[in-house]
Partner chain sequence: MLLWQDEAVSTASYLPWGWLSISVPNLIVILVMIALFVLALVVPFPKERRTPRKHS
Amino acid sequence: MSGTPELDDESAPSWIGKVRTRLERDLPYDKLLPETQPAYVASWIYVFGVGTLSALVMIIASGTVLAFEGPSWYHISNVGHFFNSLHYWSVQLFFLFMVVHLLGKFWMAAWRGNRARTWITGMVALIVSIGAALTGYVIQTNFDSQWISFEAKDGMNAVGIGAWFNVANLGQNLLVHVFLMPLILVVLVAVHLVLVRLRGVVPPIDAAEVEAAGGAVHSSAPSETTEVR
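Could you show the structure of that chain by itself, in the form predicted alone?
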């Protein structure tokens, strides 16, 4: 006999083998790294998800520079002003693209075709992003952040969470903004992208033939697909 017999996740000898076989079964490479996409992905409504992801990358990159250099640099230095502005406008574009992406998928009923978890992770990512934006505004270390933090403090106290989360506490908000929120958001985005790959991008509501095929990413007809480059 030649070769090694394949093991399923039930008969694998160890938990490592069970995890490996489970991942190989549930996360096939042809779905995670597809070479073609349906022709309807060329529509502009499908661009805003990628735009949101691109803005997030720019936010993290510019925020990393700001974190290393510190407030005295980005409030006084011309280069610091540039990176501070780059971070700010990346956030504005991030929320613009995300809201358009959300609204577009809402009117397309993007939870169709067993895509509920994809929709849920996107919504939770939006909520986490709002928290990240709030903590970002209150750690600017200027008069704007001082006014925002004390106004937000009243709101936090009104909903009963002001006792353990104080928006006027610079150190607490700094750690939440530069570590906790980005970590949660990146994990959510990664899970969201994996689910999109596994379930495929949601087809238009009137694409009955695609829905009948289970919303598959690939298609045997060349005229119905567009190559990913």
Contents of the next structure:
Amino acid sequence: MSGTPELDDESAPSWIGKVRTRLERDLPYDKLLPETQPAYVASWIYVFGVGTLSALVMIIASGTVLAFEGPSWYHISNVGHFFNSLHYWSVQLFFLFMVVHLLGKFWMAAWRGNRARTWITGMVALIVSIGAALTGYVIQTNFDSQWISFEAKDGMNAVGIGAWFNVANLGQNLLVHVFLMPLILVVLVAVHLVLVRLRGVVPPIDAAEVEAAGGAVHSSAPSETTEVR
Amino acid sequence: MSAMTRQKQIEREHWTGPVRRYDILKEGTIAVVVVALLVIVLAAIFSSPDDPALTLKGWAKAAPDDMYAVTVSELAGTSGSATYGPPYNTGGDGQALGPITPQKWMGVRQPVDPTNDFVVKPLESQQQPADVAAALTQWTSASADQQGKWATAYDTALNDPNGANGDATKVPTGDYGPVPTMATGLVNMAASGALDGILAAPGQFYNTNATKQILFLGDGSYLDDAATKAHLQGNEWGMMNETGNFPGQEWLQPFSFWYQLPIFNSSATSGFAATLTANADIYIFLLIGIMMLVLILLPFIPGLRSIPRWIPLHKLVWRDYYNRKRTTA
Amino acid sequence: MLLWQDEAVSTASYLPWGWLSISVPNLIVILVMIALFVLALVVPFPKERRTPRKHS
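Coords for the form predicted together with its partner chain, given the form predicted alone:
What follows is the whole complex; the chain from before opens it.
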């Protein structure tokens, strides 16, 4: 328990060692869990990311209750119908907040400064969310799911997806909806959030102009000036 | 250093300029609580849509003639399901985008044989009245060729616009074999409620796959009429709409939009518009695929990525920050 | 064709603007979304009470 074990990092770089070294360098704790944000992070538009995340928390919480009781419970139970309503409105808010978040990030051109991967993971998460919602709509076991699976099958079949992903197969969609889709989405969201912390919140489009006019000054560390990732 | 180079440098580096306190954990917790309350209030006030599923019993009660005609068309191989093609059967080729035919390439992976799956097997699964039982025996002991002749003859006679025009009582006599009796038998079985539980998997205990019920129900006009009544048809933003007085899947706007364009909804029987209408799904999926790629790769697309600079809404977002320039300069 | 009495399907009000027909609830959600975006940009964000601390 005293000091670090002696290992020759040069000769035997382990995979896990490489990952740790990189994380320690690129994502130290004060960057991962900062107590401050740049002064320019001061607008209500910044709350829609965390709003989307909160809605996702509610979706998973209400969905967990629905999963425990099975897909037909909410037709016959008032409590069940209320949890179905919680799930439904969480989804409505999730997409509402996500689109406002997306609009905000677009108009801020938030992909600047090596942040394209953050944008890409966000867009992919939106597309996966649409798929997750579809699998949810076709497992409602009501008129809505009858009609939606009847309509959606043609699109899926036309591009060949329908051969494997059959929207009229209740069992398949139920499992995909409660297991696979949330898993993919949560991983994407996690990567998205880590990328945000890794790169920091994008500086204003006119940051250099403000600085030149004698406003806020960002001091470049000599080591960072030549760094291109 | 030019302003542009400096800007790029600032964007790339870890920010060391002025900061403000920001407890993301506390803010996150507040956000979860606020959203949770909002969801609870919305759920309590507005509830959620849940219109009961249609049943085959309901179809047989409300529109026995339609179900009768559909049953005949399943036997004759002229129904929507029978002529669908992959992934259900080989009754059609499916959609094509020029030489690209993924529907055909993938083959029959969700086999549905309408004649047997929708009519013969369900009838066989239960004890039938003597006439229906005799008709079934006659059908199953006949050759496929003979079955086809009976069914096609009756299907044609029943749907003759100058003859019966859908009215089974006005069909002229002919060699239809057991077809009319089988169709009546299935409609009666459905009206009793027996077909609902049997269609998906005759003779099986468990069923988790509704493909056969959905396809059979969709072959008639009952499901379609209910959807029309609820404004759920594809050409009126159907996938986006919802039953009851509720918002639907607005996030499908980019999909639904294309289905609204007259070119994908044409009544033309030949030419470009006809091709697009007949193959709307695959063309629209291609367009959607391109749109998704454009959105995903937006940071790398010249012009599009500069829009936020040309229409400077960012001046509103960061107005406090930009104002520092004036106060400090 | 009428639905069987037990299988009535309920529906929202629709605004028929030719091929741009839209349901009232969907329209409300879209308007709320636009309103949220505009408000987020326009409503002043509360100023920090404490003096900004220089990041170490």
